[in-house]
Structures are given as C-alpha cells and as structure tokens.
Amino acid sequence: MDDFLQNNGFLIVTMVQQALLAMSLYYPLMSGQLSLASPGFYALGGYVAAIIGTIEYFAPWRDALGWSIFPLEWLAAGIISGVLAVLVGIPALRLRGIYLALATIAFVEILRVICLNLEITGGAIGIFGVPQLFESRWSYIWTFGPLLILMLFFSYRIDRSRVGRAFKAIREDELAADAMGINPTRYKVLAFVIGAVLAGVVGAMSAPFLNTWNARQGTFDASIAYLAYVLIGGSRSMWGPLLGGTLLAALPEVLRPLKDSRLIINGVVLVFASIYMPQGIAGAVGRIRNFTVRKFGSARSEK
C-alpha cells in the first residue's frame, strides 16, 4: 500500500487539485456566469505563495514562524483574489454569456503577461526552489484533501440557503429574479469572489505542492480544462465539478500506455461526454436513479 501511495501520490493529489479548480469555476457558473477567470487567481494564489516563500525579506517571518507560515501564505492569497475578483468583478459581470467569457479571458492574459515582465515573479523562468510543506508528494493529500471536504461542506449548505436560490433564480432568469427583489450585480459578484478565493487558496497549496511557480500556471488553455471539468462532470450539480476533475486529470495517465493514441482517446471521450451526457456525468447519474425510482417503485405499488 505504501508502495502504491508513493508511486501514485502525485497523481492522487494532482486530481483532488483539478477538482478543487473545477469548483472554483462552478460557483460563477451556479450563478449563470461563464467566468473563465480562475486560472488567473489560480496562478496570482502561486505567485503569493512562491514570493512569501523565496524572497529574502520574507526570510526573518519563515524563520520565526516556521510550518505556520503556509496557512499564512493560503490566507494572503485569498485575501489578495478576493479583493482582485470585487474590483474585476464589478465592472465585468455587466457583461453577459460569450461576452464575459471573453473579458475574463482578458483578464487572465493580462495577469500572465504582468506576470511574464516582473522580476519579483521571475519573468519568463518563474521561481524555483519553493520551500515544501512536506517531504512526500503523497502527504499534501492533508492539505488539499481538508480542503475539498470543506467546500464540499460549503456547497451542500450554500445550495440549501437563501444565497443559493437567488443564484439558481439569477442563472435561469436574471431579469425576472431582479423583479422579485434580488439583487443580480450584488449575489453575481459574490459568486465570483467565492470562486476566485478558493482557485487562490488551491494556487498557495500548489506552489509548495510543485516546488516551482511560473507564468504557465495560468493560460488560457487551463481555462478550457477548468471548463471542460465542470461540463462533462456536470454544471448543476456540486459533485459535478468532483467527478469530471478527478475523472478527467487521471485519463491521460490511465490512458499513458497507448502513448501518442492517448490524446485521440481523450478528444473522443470529450465529444462523445458532451454529445450523448450534456448535463454531465452527475446529470447522466441523476437520470438513471429518477428511472429506476420510477420503474421499480411503480412496480411495488402495482403489488
């Protein structure tokens, strides 16, 4: 067993990861948004995290404070995502559909590009040698795993407030829920802030995670992996994001024997998920209990 955690360690925590990511964009979808936007706060979380980490006039707070300086490291980048996403935010969620989709893919090339030309972020070499929080890939499963059960947590009680419902009723129908009283601009945004805090937090757990930050933490074509987890998982559901995360990071390495065939597989499984399952994996799932509920249960009460 100690054989295989070590051997797949990576991996294992790798998925957890990619579905903590995919969540980060299921908030603002929850809310009827296409924000694209969270590999950017994924990657600024990173930057935090690897400045904090390497930087000499950090150095006498690492020395004082020790193994504590990580959480301090996951606060400030929530904080820093948090207030980036309410200035971001506000100005962008006037902007609907495709439209918000292509502004927050602004913003993340914009955040890239800063990134590329900083010599606090590195340039274009990055920042290496970022100080780990353990010795074995296997054991940040204790940082990243917590974390996925507590917004698990956070999703199973926001989908059951007041907070959740005036999400559902603005992704249905924005202008009829502002007639009923909510405030659109005011629960979109929070969305947002939600998403863009724990893509953050995940990006100051990854930077120790990988030992190395750069600007190819956050691109465009992570944007369309995030977004690829949450549609063939599914959009309207919290368990969604959980299952196209770790189904869809662990495929290129389940499929790794076939090596260059892999890639076509992997395209072939994308077209045909979203051909034949277009509410997602837990859609699909929620489709097949509602039958056998049906069938069965009608099948008692014929008895």
Partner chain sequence: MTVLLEAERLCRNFGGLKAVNNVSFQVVEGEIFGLIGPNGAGKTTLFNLMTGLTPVSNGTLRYRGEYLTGLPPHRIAGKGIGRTFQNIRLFKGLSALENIKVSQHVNTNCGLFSGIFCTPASRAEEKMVDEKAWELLKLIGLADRATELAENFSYGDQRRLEIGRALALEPQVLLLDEPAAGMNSAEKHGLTEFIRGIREQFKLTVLLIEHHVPLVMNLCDRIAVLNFGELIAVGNPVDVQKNPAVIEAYLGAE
The other form holds:
Amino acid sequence: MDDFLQNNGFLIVTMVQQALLAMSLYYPLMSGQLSLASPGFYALGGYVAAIIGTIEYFAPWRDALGWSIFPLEWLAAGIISGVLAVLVGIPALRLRGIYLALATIAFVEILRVICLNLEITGGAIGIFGVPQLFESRWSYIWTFGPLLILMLFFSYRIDRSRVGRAFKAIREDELAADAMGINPTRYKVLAFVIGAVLAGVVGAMSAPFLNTWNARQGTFDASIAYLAYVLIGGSRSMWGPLLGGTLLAALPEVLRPLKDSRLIINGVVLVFASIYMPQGIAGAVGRIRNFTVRKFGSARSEK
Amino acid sequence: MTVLLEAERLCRNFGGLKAVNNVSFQVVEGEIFGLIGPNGAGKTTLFNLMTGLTPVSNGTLRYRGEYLTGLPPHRIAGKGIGRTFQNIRLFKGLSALENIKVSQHVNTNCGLFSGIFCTPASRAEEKMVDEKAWELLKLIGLADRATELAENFSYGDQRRLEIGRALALEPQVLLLDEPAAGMNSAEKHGLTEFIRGIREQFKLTVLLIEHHVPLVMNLCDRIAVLNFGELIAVGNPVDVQKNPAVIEAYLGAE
Amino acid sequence: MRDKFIPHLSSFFVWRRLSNMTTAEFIQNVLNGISIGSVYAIFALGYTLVFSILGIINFAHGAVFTLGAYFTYTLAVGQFGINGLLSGLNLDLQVPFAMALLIGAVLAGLVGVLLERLAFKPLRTRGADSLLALVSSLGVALVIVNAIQYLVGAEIYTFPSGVYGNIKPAMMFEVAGHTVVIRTVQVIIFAVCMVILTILGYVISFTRLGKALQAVAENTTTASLLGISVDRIILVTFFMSGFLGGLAGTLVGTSFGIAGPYFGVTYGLKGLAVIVLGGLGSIPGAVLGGIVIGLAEAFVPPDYSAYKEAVAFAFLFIVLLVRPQGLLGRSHIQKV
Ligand SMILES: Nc1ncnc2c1ncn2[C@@H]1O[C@H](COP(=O)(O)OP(=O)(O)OP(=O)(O)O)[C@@H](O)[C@H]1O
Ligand SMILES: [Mg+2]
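Given the form predicted on its own, corresponding form predicted together with the partner chain:
Following is the full complex, with the preceding chain placed first.
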C-alpha cells in the first residue's frame, strides 16, 4: 500500500486537484453561466503562492510564520481572485452563452500574456523552487483532499439553500427569475466569484505541490479540459465534476501503455463521451439507477 | 378607493411599431381589472412594461405613488407585483415545489454562508419556506405531484403552477397573462372561481389579459380595451361591451 | 515593479507612438498588418461560415489550419525529421508548390467534412446541448494535433526559401529617407487571400449554392421547406471552412514556418477574436475584423512586442463588453 501511494501519489493528488478545478467551473454553470475563466484564476492563485513563497520581501514573514505561511497564501490567493472576479464579472456577466465563454477565454489569454512578461512572475521561465509544504507528493492529499470534501459539502448545502435555488432559477430562465424577484446580476457574479475563489485557492495549493509555476498553468487548453470534465461528468449535479475531473485526469495515465498514441485516444474519448453520454457520467448513472428502480422496484419506499 | 397602479401616457416602440401608444389608466386596490384587445394589440407588452421586463420608451408608471419606470424587474417584483407569462415560463428543470420556493426569494434573506452552515435562523427560514410552498401547492391542487419536474406537467397544470409561483412572492398585485389559454371549459370555469378565491384570500388586485370574452365579462370589475397599442375604452363590462369603438375594433374583428 | 508597469500601460496608447513614427515606419506597419490581417480574415471566415449556418463554434478549426500546413509540406517537400513514426522519411513527391497549396487546402476541406460527420452531426440529430459541440470538436482537435505529433514529431518544419519560385525574397523602397521592406511572401499571401475572398464573395452572392447557403443561415426550417438540402449545404460549408483554414495554415507556414503541431492553437484563438470583432456570423465582418487585428498587432511598438499576443484578446474582451454584436453584426432584441 505504501509503495502504491508513493508511486501513484502524484496521480491521485492530481485527480483530486482536477476534480476541484472542475468544480470551479460547475458553480457558474449552476447559475447557467458558461465561464471558462478558471485557469486564469488558478494561474493567478499559483503566482500569489509562488511569489509569497520565494521573493525576498516576504522572507521575514516566512521565517516568522513557518508552515502557517501556507494557509495565509491560500487566503491571499482566494481574496485576490475574488476581487478580480468581481471586477471582471460585473461587466462580463451581462454576456450570455458563447459570448461569455469567449470573453472569459480572452481574460485567460490576456492574463497569461501579462504573466509571461512581468518580472515578478518570472517571465517566460516562471518561478522555480516554490517551497514545499510536504516531503512526498502523496502527502498533498492532506491539502487537496479536505478542500474537496469541503467543496462537496458546500455544493450539497448550496443546492438546497435559498442562494442555490436562485442560481438554478437563473439557469432555467433568467428573465422569469428576474420577474420573480431574483437579481440575476448579483447571483451570477456570486456564482462566478465562488468559482474564481476556489480556482485561486487550488492554484495556491498547487504551486508548492508542483514546485514551480509558470504561464503554462493557465491556458486555453486548460479551460476546455475543465469544461470537458464537467460536461462529461455531468453538469447537473455536484457528482459530475467530481467524476469527470478524477476520471479524465487519470485517463492519460491509464492509457500510458499505449505510449505516444494515448493523447489521440484521449481525444476520441472526448468525442464519444459527448456524443453518447449527453447527461454526462453522473446522468448516465442516474438513468441506469432509475431503470433498475423501475424494473426491480425501489430499495427505499417512495415518499 | 385607493389608486394602486397608475399609467400615464405610457409608450413603447419597437422600431417603427408603436406597440403601446400613449396609454393612461388607473387600477384601484382590490379590483379585477381586465385587459382585452385583438392579437398584437399590445397587452403583453403593457404587462412587460409594468414588470420592467421591457423598458418604457416614454411615459410613467406609478405603484402606490412610487415610480416603477426604470426599475429592474426584480425590484418591481420586490414591491409586490407578481405575474404569469402568456407562453409559460416555468423553471422547467426544477420540481413544482422548487418552482414555488424560488419565488419566496424576496420575502426571505438567508445568505450564502448561513445557507451553507445551516444557522438556526436559516433553518427556521427554510422550514417556513417549505411549509408555505406546500400550502400553495395544496391551494393549486398539485401537492401530490410536488417533486415532479415542471416540464412534465400538462398545460393547464403548468398554468396553475405559474399562478402558484407568482403567489409565492406574496404579491399585492397579480398580473395574469391569458391564464385560461389552452384550458377546456370546465377548467375555465374552475379558474374563474379560483381567481375570485385567491383575491379574497390574499387581498389581491388582479390584472387579467384574456381572450375568452365570457370569462372576462363574468370575472372583471372593470375592463380596458387596447387596439393597435392604443387604449380605446375603459369601464365596467356592460358599458364596454356596448361601446361602438370596441365593437368596431375588437368584437367586429372577430 | 510598479514603475515598470506603468510605462508598459501608457505605451499602449497608439497616438503616442504614432506621433513619433516616421512615414516609412508607418507604411511598413500598414503593409505588415494588411498582409497578416488578410490571412486572419480567410482563416476566420472558416469559423464564421460554420457559425452562420449552425450557430456553433468549431474549436477544431485551429487544428485544421495546422493540418493544412502539414499536408502542403508533405506534398511539396515531404522530408521529415528525427521524431515520430515517419522519422527520416523522404517522400520527395515534388508536387509544384501552387498545386500542393491547393491540394493541401482541399484535403483540409475534406477533413472539415469528416469533422462534421463525426463530431457535429450526431449531436445535431439528437438536438443536444450546443455546449457539447465545443467538447466534441475539441476532442477532434486533440486527435488531429496528437496524430500529427505521433507521425512527424513536434519539431519545426520550414518550407525551403524558393517555394514560390525563383523570385527575390524582398523588395525595398525608400520613403523620406527611410527604407520600407516588403517581403515577397507577404505580397503573395495578400494576393492569394484577395483571390480567395473574391471567389468566395462571388460564390456566396451570385450562385445558386450561395443563395442556398444564405437561406440555410437565415432559417434552417424555411430553407428545407424551400427544397434546399440542408444536410448537403452543411457539408459544403464545412468543406469551405476546412479549405480556408488549411489554406491559411499553409500561407502562415510559408511565412513563419510550421512551429510544431500546436501552432494552430494561437491562430485558432485569434480567429475567435476576429469573428467577434467583425460580428459573429458576418462574412464582411470577418474580413474587416481580420484586417483590423492584423493592423493593430503590426502597430505594437517593438519594445512591447511581447504583448503583441494579447492585442487580439484585448480587442475580443473590449468588443464583447462594449458592442457584443461586433462591428458589422446585427443585434437582436430578445422577445419576452
Ligand atoms: N420584443 C419585441 N420586439 C419587437 N416587436 C415586439 C416585441 N414584443 C412585442 N412586439 C410587437 O408588439 C406588438 C404587440 O405585441 P403584444 O405581444 O404586446 O400583443 P398582445 O396584445 O399580447 O397579443 P396576443 O393577444 O397575441 O398575445 C406585436 O405586433 C408584436 O409583434
Ligand atoms: Mg399577449
């Protein structure tokens, strides 16, 4: 078991991390907004942590705080991402559908080019030697794991709360929601900010995990990868991003025996999944369950 | 007799089309005010102006003396004006129960974190929301199908659910856009009684767009007639029915 | 950091640069901008055609662009490097370049057709959420890009300098005592793009096919009631889209080299900026948008050339916020 964790620790933690990033897309989607901005906030959060962790200015802080500098980095990344999300979200969320998606792609790209050119972000090379929180890759499960559980708990509760109902109403029919007294801008921005803060915090956790940080962390490819996680996992329930993120993140590893052609297969899987599992994996599981319930009767009594 | 709603020289143009043109009228508290007119007369547009879904081109709208003009829809809803839609706009992918809970938004105030952490206040609020939703579902007769998705309901049930959803706002004014459309005559009769009933129970003022003339004549205290965006008559049903302009424009056209 | 950042920002004010720019520099920038802009235009047209018909964005368009360049390279040069399955292979087909360019584009067009059949049609017939088309087209892009890498590796391939025949690589002339350089490639690119645009404009405006295309773009149901085979029009559209994408890929490849299987990604994204700037679904808009973004990039001062990559996206972001229907797009009011 220990061996297994040592050998596959990186993969397992990556799966959890990708599931979290998928969730960061899920919140805006819950309110009907297709935002692909997550990689931007993820990159930003990582830079915050990498900068706090490496530059001279913060050296006394690091010495004074010891390991507790890390939670502080997460906090800083979350706050900065949240503030930026409000600034970007208020104008951008007036857009709908594909227009919003394109605006968020533009945001990610602009941020990437800026990070590629600033001195403080290490330019094209990026930031090396970000201090580690743990010695082994596997141990990072103790940061990402609890965050995932926390986010699942949040999603579960939000889904059943007043705010979650407002999100879903906007997703179903923004105009009708408005006429029923829900301020769409406010809740769309809120959903966008939740996603951004989550992505930022995950970024801040990932910089120590990956040890280095550069502009390749926040790209268009990542935007689409996260979208694929959610859509293929299922965008209608919180289990969708969880399943999609973990399974698709593991896919290249699972396909490793295929060597160089594995990314080709990866693409094929995306095409097939979008065609044959329109409700995502979570939806497909739900359908199978409904089917068996109808066929063989429910285990629980119906209300 | 207090004037509740007041429209003054209300106009809305779509390009060159004057969908609502210089319309002024008053709605008195507690009445059922009918709005009739041929297809394309501008009735729905008038509702959209009153609920802020379509911006007013010109003129003013007041509710209890406060200007509604320029307010976004959710602010108007928050003042106690609820509505239904001619081409039903339920939250299709949500259950009947959730549809009604959504509309209690303005009367509750639990935020993101109190919702997540289930504070006592939020729990109490959620309990209240739940009870009220069930009550309304019973009122509209859909309690036994509370967890079914709205899109699976029949046309008539969807219309009733829309009324239930509007009632959940705890409105003082209810705007109903062709609530009887697609209903059979038994259902239409039931609807008449139902609208009278909720007016009594919730102390409502009702504005009603309806094509079915007997229903309007029977139900409404006063009627306004629109034609090509202009208001051509207002008054009690009997007078309006006799008004030559109305016969010419509306009844004659049928 | 602060005192470095602020001049960065201020330099983006074009007027400041223009005020101390020589006439020669100005002309040089305009020429460069129009040349690259015309490629952006024909590339972006590929997006626009598909969008106007189906209302979706084909995220594999950048990959088709890449593929076009590789097709032409294979036909005209056919020498592969040291990586990938085909390493060391020398096909030596010696297809004349003009021919190779055309065949490469046609092949890319056929890939477009295949793409429609595999990734879009199954979703369309089921009436699936249009978001899924993003994912499936991206899946195809992944397949294409990685197949290229699998076959010929990730190295840079360049066309030999003489592909366009035995002509001078550049022309120079003087303006007010300063030199302006026009690379021959730029002229050819511009000329090819103009020819293609003219043909396309003719086809769309004056032929039966073009009329049918417009009818489908306007309303699919009405078009099919008029007896137009919508399915066939969609196939033709994807063929044209792939053709334009592949052609643009080759043209860029001859100018800057083929920088590996991923070199279409940036163009794919910039193409999005172009079509939004021009107005989603508008054909003249795509052309105008291409030229505007080409020019804007050309006028980025050399000291800040690193930010050149962001210009298209800054345009994209700002246009979306200020005028989402783009320069030439139609805005439509939502009916309640
Ligand atoms: N958003 C819009 N954009 C353009 N024209 C509109 C819009 N909304 C309504 N119209 C036009 O305004 C006119 C009035 O429409 P409206 O829907 O208010 O009529 P109505 O009286 O409700 O008719 P019906 O009885 O058919 O429901 C119609 O000619 C309609 O086409
Ligand atoms: Mg109407």
